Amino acid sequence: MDVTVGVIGLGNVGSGTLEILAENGARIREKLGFPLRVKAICSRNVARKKAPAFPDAVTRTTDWREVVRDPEIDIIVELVGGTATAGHIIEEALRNRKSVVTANKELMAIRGAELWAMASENGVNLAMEASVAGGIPIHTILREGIAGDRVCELYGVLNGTSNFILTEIEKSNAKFESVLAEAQQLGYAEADPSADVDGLDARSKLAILAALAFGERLTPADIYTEGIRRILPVDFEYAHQLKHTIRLLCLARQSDDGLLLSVRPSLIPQSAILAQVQGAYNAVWIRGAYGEDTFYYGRGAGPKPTGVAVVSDLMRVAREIRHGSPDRVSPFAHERLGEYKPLPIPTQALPYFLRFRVEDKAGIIATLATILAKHQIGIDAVLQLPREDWRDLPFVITTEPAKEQAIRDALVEIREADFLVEAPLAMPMERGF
């Protein structure tokens, strides 16, 4: 007896999923011992969508309710995205006692624990491997592969668009705007790139991974987030002087005081393995109390890498349907998630990279040193590469480890200076590598 599937949403990931199910169907059947059969596909413009040929008849519809309420469909695949319609689809599917596979990072970050509880109450499953890091099976790793460890730290490069932009700025010395335009032309960035370049996409992914790693119910709004719009080629020049590079770093660090979470551009040593992550790839580095360091790398997006994650979830859920599973494992790797608020980001203490653009005048360094000292911030180094334009002179001050609150307070005072061309840029220099 086969297990039947209804796919709702035929964008890039939906199309990639259907292609894998069609082309790899025989191998999937060999692995499962029974076939996965696509019974229905749904999209607002399904008539214009090109779908692969399947051996059995496939219903095409524009009404997702028709798919969700079909008594012959066992698993619903939600690939619509967003939080409104997708939320209704998943809720209705679970009420109809159908398991759900989703790639929806935003919805799972906000309502994942609630929807899992609903799935559990109805005796069905909710699987979401494809919601983070595309082709990297990071959910399975945290939920099963290293479940016996206690995660202490997690570092991630989780947004391929931002990583492509940063590594292209680093390689070509081009400005953010021109590299963003290239990313849009190549299909890495949307026409409105805000979710990627402002860190919002990575924030949702980190909320999910932090719940898996630490067992705490977190929402994206709990996570301190900065984007990459202000990064200039000169920032990489100075970072290289310090034997560092810059990445949009997702961080979750457990300490005796609590859990620290952030998504922000940060300096990491060029010797660190995360520094080697180039282009649109993703990576996650996990440090455990017992197993120590493990590293996971692969394509973070794309129809086929993400489609592989969707199909793998389908296979796992289909096995449960066929063979039964009295003890379902939560997709969040914990029986219950705690209610938790992370530590305020200003409490962290790290060295900082402070980049200034100034109109060159006498006494600038002395003024900055005075203000930093007032806030008990020690200067580690002052870096100034040769520049001809004295009206827009960039230079960098690196600090000794300092509380971020002190850095923020000092920068508020510094912003009043009449020699600044723009507000200073502050980035932490991560030491955990």
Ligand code: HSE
The other form holds:
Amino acid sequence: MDVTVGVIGLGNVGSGTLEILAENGARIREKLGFPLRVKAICSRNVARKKAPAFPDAVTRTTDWREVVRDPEIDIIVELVGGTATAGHIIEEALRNRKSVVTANKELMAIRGAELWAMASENGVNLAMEASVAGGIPIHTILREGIAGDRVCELYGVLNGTSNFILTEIEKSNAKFESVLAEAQQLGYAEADPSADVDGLDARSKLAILAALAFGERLTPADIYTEGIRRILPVDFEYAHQLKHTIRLLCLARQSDDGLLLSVRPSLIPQSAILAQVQGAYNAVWIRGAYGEDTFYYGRGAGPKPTGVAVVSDLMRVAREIRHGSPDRVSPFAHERLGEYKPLPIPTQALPYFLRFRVEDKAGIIATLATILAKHQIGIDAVLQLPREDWRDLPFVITTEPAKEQAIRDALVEIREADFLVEAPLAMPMERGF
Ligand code: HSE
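Switch from the form predicted alone to the form predicted in complex with the named molecule and give that structure.
Starting with the chain above, the whole complex follows.
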């Protein structure tokens, strides 16, 4: 007997999912021992959407309620995105005792634990492999592959658009704005790029991975987040002098005091495995107490890589339905999540890379050194490339490990200086890589 599927949302991921289900249908059937049958597809403009041919008739509709109420459909695939309609679709599907497969990171980051509780009450499943790092099966790894370990640290490059932009700035010395325009032309960046370049997309993904890794339910807005808009080509030049590079680093680090989380441009050594992650790729590096380091790499987005994640979830959920499995593994790897407030970022102590743009004159370094010393911040190095324009001179001071609070306090004072062209940029230099 087959297991039937209704797909709601026919954008890039929806189309990729349908193509894989059609083209790879025979192999999927061989693996499962029964077919996955697409019974209905739904989109606001379904009439204009092309869909591959399936052996059985497929209902096409613009009304998602028709799909979630269809008694013959076992699994709903929610690929609408956003939090409003997608939330209604998932709730109604679960109430109707249909399992749900979703790629919706934003919704799962905010309401995932609540929706999982609802799925459990209704005896159905909720699966979300496609919501983080499209082509990398990172949920499966955390949920099952290394479930026996205790995760201590997790580092990720989780936004392909930002990584594409940063690595293009690094390679071509071009400015953020022109690389963003190129990324938009290539289809890597949206017309409104803020979710990607301001770190919000990565923040949702980190909230989900941290829940899986540490069993804590985190409000995404509680995660300290900075985007990449201020990064200049010269930042890479200075970072390279220090044998480092810059990545939009997502981190979750467990310490005796608690869990520290952030999404921010950071310096990492050029020798680090995450520094090799180029272009629109994603990667996750996990350090476990027992299994030590494991690393996962792949495409973070795209119709086919993300489609594979959706189809693989469908296969797992279909197997459970077919074999009547009463025990499902929580999509968060923990039956219950705690409620957690991350440690405040100002408490972390790291070396910092401080980049200044100044109108040059005598005494600038002396002023900065005095203010840093006042806040007990030791200077490690002062880097200055030959001056091209005295009215906008970029240079860098790296510090000894210091509390971020001290750095912030010093920068507030420094901001009063009359020689600054723009506010200083501070980035942590990550250790332990
Ligand atoms: N916009 C995301 C990225 C892909 O650039 O990585 C979807 O999560």
